[in-house]
Amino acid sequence: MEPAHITLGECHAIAMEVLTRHGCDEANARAVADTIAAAERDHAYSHGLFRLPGYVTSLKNGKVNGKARPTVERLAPTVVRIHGDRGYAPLALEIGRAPLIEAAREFGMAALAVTRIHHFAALWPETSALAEEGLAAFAFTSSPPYLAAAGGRTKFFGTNPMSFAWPRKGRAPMAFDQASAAMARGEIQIHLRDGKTVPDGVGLDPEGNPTNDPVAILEGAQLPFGGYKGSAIALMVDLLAGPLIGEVTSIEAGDVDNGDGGAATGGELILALDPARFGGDDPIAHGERLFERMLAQEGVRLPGDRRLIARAETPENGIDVPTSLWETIDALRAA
C-alpha cells in the first residue's frame, strides 16, 4: 500500500486528536503536537508521528500525567527550576523558556533544570528556540539504560543525547542534536519497522556479540559512538541531567521504569549564554566567518542543514506516513 499523504496542519491536528482522546488536556496535547509536527516538518521521523503510540501507551497506563501543571522555582539568580508534575517535557520547557532567557540576558549565562518530566522528543527544538532569541544554548537529557559503557557488554547508560545551537543573524540557528550512541534508538526501531539491518558498530546482541540485527540490538545493548569517547559523553550527560539537578541517572531510571517503551521519568539541563556578554567583538559575525570557511570546502555542510532544507520544502510537499504507522494511528483515533 502507498503511504498516507497529509499536510503539516493535518499532522498537528491528528496528534492533538489522539493525545486528547487518550489522556492529555489541551495545553499538554498542543505542546506535544507542536514537537511532533516540527519533527515531521524537518524529516526527523524518529521523533515525529512515529512516537505517537509511545506517548499514548504511557498516558493510558498512568506513567505520565497528561494534565500536568509545571511550576517555576528560582533557585539562584542564574538557576531556574521547573517542576514538571510528571508530564511530558514540551509544556514544562515552554514555561521555563522566558525566565531562562531573562536570567541569561541579565547575567550573561543561566541554567534551567527541568525535573519530573518524561522527555520523548529531540533536543534541538529547545536549543533552537533559545538561539532564535540570540542566545547560544546547550541541552542534556538521559534515558533508561540502552547503551553499553566502553568495554562493557550490557546496558548501562541511556542513549543520553545533547544538543547545541548557535544564533545567526537573519538565518535559522545552527543546531545539532546527537545521541551518545552510534545510532539513535528511534533510528534502530525504524530500521526494524522497515525490515532493514543496521551498520556495523551499532550494537550487541543479548550475549554481548556484535550484530547488525535491530531486533537483537534492541534486546541486547547499543554501543557508544567512538568507543570510550561516546561513553564519556554519556557519563557526562548522566551527571548533568541526574545528580546535578536532583534527578535519576540512566541506571536508576531503569530500576523504576515500567518497561512500556515510552520515556522514563527524569530531568533535563539547559544552559543559555548571551554572546554579547562575553567580551567578543561581534561574536555572531565572527561565527559566520567560521561557517563561510567551512562551507568553502566541497562536500561540507553545517550541522542541521538537512533539517532546514526539509523545513523549507515540507509545507508545500506535505508528509508521507508509512502504511503500518498510519494504521496504528487510525486505530488510536478510533479507540
Ligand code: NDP
The other form holds:
Amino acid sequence: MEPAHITLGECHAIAMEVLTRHGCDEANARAVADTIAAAERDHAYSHGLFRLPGYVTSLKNGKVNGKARPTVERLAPTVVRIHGDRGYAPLALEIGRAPLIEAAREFGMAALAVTRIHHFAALWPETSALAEEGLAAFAFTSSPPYLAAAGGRTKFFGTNPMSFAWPRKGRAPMAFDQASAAMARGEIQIHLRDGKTVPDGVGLDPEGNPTNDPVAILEGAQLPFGGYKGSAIALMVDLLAGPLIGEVTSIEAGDVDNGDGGAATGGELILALDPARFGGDDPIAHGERLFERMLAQEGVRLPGDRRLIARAETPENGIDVPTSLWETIDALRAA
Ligand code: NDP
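Can you give me the structure for the form predicted in complex with the ligand, which would complement the form predicted on its own we have just seen?
Starting with the chain above, the whole complex follows.
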C-alpha cells in the first residue's frame, strides 16, 4: 500500500468516522477529531492521526467514556471546575473555556480545574485558544509514570507537559508546549516505528542503564530534560494537575491504569491571566517589542513558529500519512 495523501478535511472526517464507529458519540468524536486535525495541520505528528489507534483502544476496553457529558461547577469566583465524566479531554476543555474566560476578564486571573479526563494530546490547542481571546495562559497535565526522577533509575513521573501562550496583535499567539521528558514518548514511538535509534540522554533500559534503543526505553524509563531541572518541572506539574485539584499524581495514575498504552485517568490545570488587568502600559505591544529584539538575533525563532509555518502550508500541501499508519487506520474503518 502507498503512503496516503489526504486533505485536512479528509483527516477530520476519517478521525470522526473511526471514533464514532468505536464508541464516541458525535460531540466527543468531533472534539477529539478537531485536536487530531489541528495537530496534523501544524505537523505535530505525534498527536495527530498517529494517536487514533490509541484513542480507539481505550474506548474499546472501556477505560475511556466515549459518551462523556462534562459538567461545570464554580468552586470560587476565580476557580471553575469541569468534571470530565471519564472522557477524552477535548470536550471538557471546550466546555470549560467560556466560564474560564469570563472569570479571568472579570477578576484579572482565573483557574480551570479539569478532572476525570484522559489527556492524549498536545497542550498548545488549549493555551492558544485562550491567547486568541487576549489572555495569557498556562496548562499543566500529568501522564502515567514513564519518567525517572533525577537520580532515579525507574519510572516515577509522567512525561508531564506544560504549555504557555501569549496573545499577539493581528497574528497567532506565541505558544510553547513541552514535555518534562528529554523526548516526548510519542516521538520515541515514532523512532521505533521508523526503525531509528534515539539520541543519548533520552532514556534508560529496564535495568536502569543508559540506552539509545527505543524499545528498551519504552520498557524502562525516559529521562527528564535538563537533569534535575526537568525533574523539578515534572514534580510541579504532578502537584498542580494532581493534589491541587483533587486528582491523581502520575504514580497513582499508573497504579489504577489498565496498561493499554493510552492516556491514563487524571486532571489538567489551566490558568488564564488578562494582561489588561495587571497595570502595564499596553502589555501586548511591549511583548511585541521583546519578540522583535529577540528575532533580530541570527538563529533565533519564537517557540511555536515551526507549527505556524506548517499551518500556513498544509491547506495547499495536504497531509502525508505513512503506509503503516494508513493500513492501521484502514483496518479501524473496516472493523
Ligand atoms: P518539543 O521538544 O518538540 O518542543 C517543545 C517546545 O519548544 C515547542 O513549543 C517548540 O516549538 C519549541 N522549540 C523547539 N525548538 C525550538 C527552537 N529552536 N527555538 C525556539 N523554540 C523551539 O516538544 P516535546 O517533545 O517536549 O513535547 C511534544 C508534545 O507532546 C507537546 O505538545 C506536549 O504537550 C505533548 N505531550 C502530551 C502529553 C499528554 O499526556 N497529553 C504527555 C507528554 C507530552 P515548535 O513546535 O515551533 O517547534
